[in-house]
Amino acid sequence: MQKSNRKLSTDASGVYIISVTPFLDDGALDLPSTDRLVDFYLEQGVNGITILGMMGEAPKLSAEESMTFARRVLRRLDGRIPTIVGVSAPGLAPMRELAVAVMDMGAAGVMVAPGAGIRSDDGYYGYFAQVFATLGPDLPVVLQDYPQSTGVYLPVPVFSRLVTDFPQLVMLKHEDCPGLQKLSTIRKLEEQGLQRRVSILVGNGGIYYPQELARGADGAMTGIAFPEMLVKVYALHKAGRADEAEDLFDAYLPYVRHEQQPAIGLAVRKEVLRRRGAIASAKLRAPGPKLEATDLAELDRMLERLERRLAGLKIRDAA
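May I have the structure of the chain above on its own, in the form predicted together with another copy of the chain?
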């Protein structure tokens, strides 16, 4: 396996799994599970790993815990695949502080979502111009476009200006919804030579993954308890076997839909990761939702049905 303590570039592709943060039943950060989880993700064949993302439980870590967790993940990975670290923050000064620290630890790049209250095309551009000026030209940045959570919409012309003016912008994490037309529009601008090509990885739990690959996405950056699905679908698609890719995806879709539910979805994801041996406890830090007996029985059935569907599929591996 190639060492990749290089920095993130526009060539990035495949699956960057968004890591959960493992806790013990008492809520303490679970560092042994962190190692196990990293191993698990590597075994499933992911191409990169993203930590301290906005939507996971990273905001429930103290600053010190965040550093401890990041250090542990980076040490375990030991440069085998690139790590992206979420550094979005209300102020640019603490954003810079965190970004510098994790790059020193060996991260490949950082991910930034627009701050709350950004308005208008110029406001959006201006915010990221400040971010890039603050982080400096040598720090690769992923722009996270997730208006459902941030409340801020990324217009394509603004993205074009940012890509043109800031070479360190190497990747778009695409999870606007509806977002399929936006993805196609960006790819078309690139094909017409009107915009530098960047990597685009998709989110939203991967629920539109086959459609997004068909429209030119370079892979996925999302969390799901079955990263191997994202990996295999990507490989099949890459191998020109789009129908088989989608057949495999569709087999997982009932589960993907279930895990993509707001709030409770993360509890489902952790429970499945626990059952798969990737983490010791499905614990979510408070405040957070809990799975009840009915939810667990429902999940049992859903996983049995998934297994049955997978058994019925006849897809030769793309690898």
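Having seen the form predicted together with another copy of the chain, the form predicted alone:
We keep it simple here and write out only the one chain, dropping partners and molecules.
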């Protein structure tokens, strides 16, 4: 397999889609659908792909399955766009094993969330100091700041210390909620020369996307089933057409909000990806919810209304 020579850097921007992990109806990995899904994401114009994230059901995979899935994605991409791999693990040894393996396969960098049980600023800093020492100085790292899931809050001064002390920290996946002020504070520190600039991509299903772009985000790292919306909103905003970017985003907002529901949101995402031909089955690996008839009827109506809203929009493609 040809390796990508591109390592993730602080100038990363655009849309790094968070990939789902396709399963067959019996719960086994669906590798043919993995190929289709990669092709689908490429067709929608994404700038990068992130695999084995929380919404990729990574904790439900065995170590062997994680390797198999990562290898399949990287082989299909063949270095065309950068791939980030989630390697968070309870222990540093399995984290390093997966990180080294996927970098050897051609990944651009890895993503790490804080470990469970961190209760202080010093504990947060100390945890990532150990992570960086374990992974080494040449492996680019994305810090995932998602306190709604991890239960661990990242204060800006702690993040600044980490950025200053560890050059391999090249990106923040910003998912604090509410987090707009945190984003503004980080960018202000950078503008004042008090902290080196890193890439910031935002998550939370993109629900605050236009406001985050306006506050200095470099793009999105999230996984909604309409990646083309994220791509077009980013392009319009970058072209200085913020109102048109928000008009397009607003057309999708009811769906974005619906997919962002806790627990059932991933089931919605997978069902829409199935309907769009990207994967064969909407299966979530157990434990996980399954959409019922009422859920599917709601989704039918929501997608029909989305089509009507998009048909009424008059937005030129961004150059």
